[in-house]
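The chain below stands alone and is given in structure tokens; this is the form predicted on its own.
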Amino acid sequence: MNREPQSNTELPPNGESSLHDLNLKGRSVHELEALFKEIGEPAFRGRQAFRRINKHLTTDINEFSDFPAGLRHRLEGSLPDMPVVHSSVDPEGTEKCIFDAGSDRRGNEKKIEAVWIVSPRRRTICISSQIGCTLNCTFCATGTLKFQGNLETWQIVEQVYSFMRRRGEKATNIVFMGMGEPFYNYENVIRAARILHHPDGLNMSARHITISTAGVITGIEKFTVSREPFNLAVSLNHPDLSERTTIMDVNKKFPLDKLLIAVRKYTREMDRKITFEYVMIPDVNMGSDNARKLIKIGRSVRCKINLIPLNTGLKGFRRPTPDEVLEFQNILLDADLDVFNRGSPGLNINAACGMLALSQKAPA
């Protein structure tokens, strides 16, 4: 397993009035225990702080009732905020929020989006890992944004906590499928997933946390070696080696044939299925030859396939009709593959898969 780095911040000793620029969020239990020892407090304060932040979702240090008043005073300002600056809710209850992630050194605002997805039996939060994206998937609106860096661990988990506070209920599933490539921010993403999974925090089942990659092989290999317990999803989107490059530039660096080798190793060593995400684009990846190649891949890997109708109109692409979706799905089902149509929750508020581009559209 990866060792989580310990804080090396020089902190004022016990007795000084405040701890400037200290952030308690996004830290593991062990990191918080070490931090409190550094400032001359008992280590158990770290576990208490972890529970307050990650289980009780506390945002005000004065609500740390198990801390003495003097310590609360010293820790003022240690719970930074990432406020919601815009929200859109569709009639089914799916909500998209735009978060203020601060600004860069030049004063440029940094914003991200996350989505609360409502379905009959689930409350799923789709969270971002980067501000913008370095990839150029031709069908994805996020790739049109300027990349402004990786999110810190606390900013990743804060998306979850913010939604749960505003919605007044606990999420059932968390998916790292928002803005950015999670495996290009690997350490912070894994740290965030572990915090969300921790029994003293949300205690979210690892089987209900999914990390999705566009196919970054180095990340998949690291994920496998570390034997991370979380679900792994791969955005496949085309079953042909050369044609996949035309819609996903990541295929140039991490080609499909080598990607499938890494995926098979993961399923074999972890003894579990992988999820392939497949955005359906008419006249691009839904032909009979595409279906045949996808079936060949599906039969060679322990997997399930999530079909996603295209939600954007970039590059002149069009959304498939319901009949086209059903026809393509039935071909795969007839081949005895596990295939599901994920649909497009949040489509009318620009919150569906591939649509996160900081647009502020209210439901019709």
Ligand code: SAH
Second form
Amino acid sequence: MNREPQSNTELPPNGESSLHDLNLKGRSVHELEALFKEIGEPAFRGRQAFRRINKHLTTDINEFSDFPAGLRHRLEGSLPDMPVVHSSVDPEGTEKCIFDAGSDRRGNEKKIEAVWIVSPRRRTICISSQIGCTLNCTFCATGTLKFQGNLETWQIVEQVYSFMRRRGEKATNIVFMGMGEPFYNYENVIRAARILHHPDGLNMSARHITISTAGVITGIEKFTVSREPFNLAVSLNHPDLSERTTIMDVNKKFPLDKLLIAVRKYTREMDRKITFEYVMIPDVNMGSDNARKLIKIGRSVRCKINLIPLNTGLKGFRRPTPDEVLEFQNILLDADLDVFNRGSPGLNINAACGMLALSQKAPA
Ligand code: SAH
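Please give the corresponding structure for the form predicted together with ligand SAH, as opposed to the form predicted on its own shown earlier.
Next comes the full complex, and the chain you just saw is listed first.
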């Protein structure tokens, strides 16, 4: 669902004092240019507004210093806020923020999470694309939440801007690995990635923006056809066609064999590697048999494999021990696969992969 905050035709003509409900955020340069023309202003105001919002991260219309006072007055209320309602920081500098994303039609609050992750050479923001998730992967806490819809484009980029304002520095990487399935909110996610990548905005390199899907084939196909420049990651999580369904429902609709065909097509047509994420769950997807199947897949696709030790104890699953992780990783390394152990920053503030379920407390 691609809901634009307001259709251009409903804008009042130039001269009226204010433009109610207008939202300047989450729009492309082109859309802003058209919008300003529509309200009787020169098109170049569109690019100026885009820069103010997406490059200077301005939140107050009165700080649009290149705009005349009358226009600023007309545009009052056109920069909605998505306030941070809770934040927790761990000693390594990982910070999780909970945002107030408004309320749904029944009046229930909508809340989402994003995480700022500090590593030696990177400052990564992990952002959400949906409020909750429809996928119900058995190991992921987000699946336990009620699904409350898609985030709008502006709410996706706002997570990035909000973190950069509060931290006072630029992120080096953006990953769409928070709550939700990005390819079930395809249009808004791609629009957001393009805004973050735009030279008049943050100008983030497309190679530093990663979109992660649980394997929504239709999304991967669209992504390939439109030759999106962003990194693509696929949460593989199980190397066996039928067993994958036991932990990921989405494997029924988009089965592993077909998924791999779509992924190979992507790597061939884009001449790029794909990243596979693999959550390690003892007694479920580890051990030599699974490693062997994973090696077969890894050899059939140009890929890099990110191993993630399980972070949650849902369904009685447990975290692998460091020895179990090493053993599994070594089998893959011995087969010459490109394998990394991505570790899990933010574990103690419930900010690590699969833990985004709005808990404000540290686990016991
Ligand atoms: N829906 C998208 C993006 C969100 S999940 C996707 O599936 O790719 C981001 C990553 O966290 C995925 O690779 C997922 O497999 C992983 N993950 C989910 N739950 C986890 C858990 N409990 N422990 C470790 N990683 C987990």
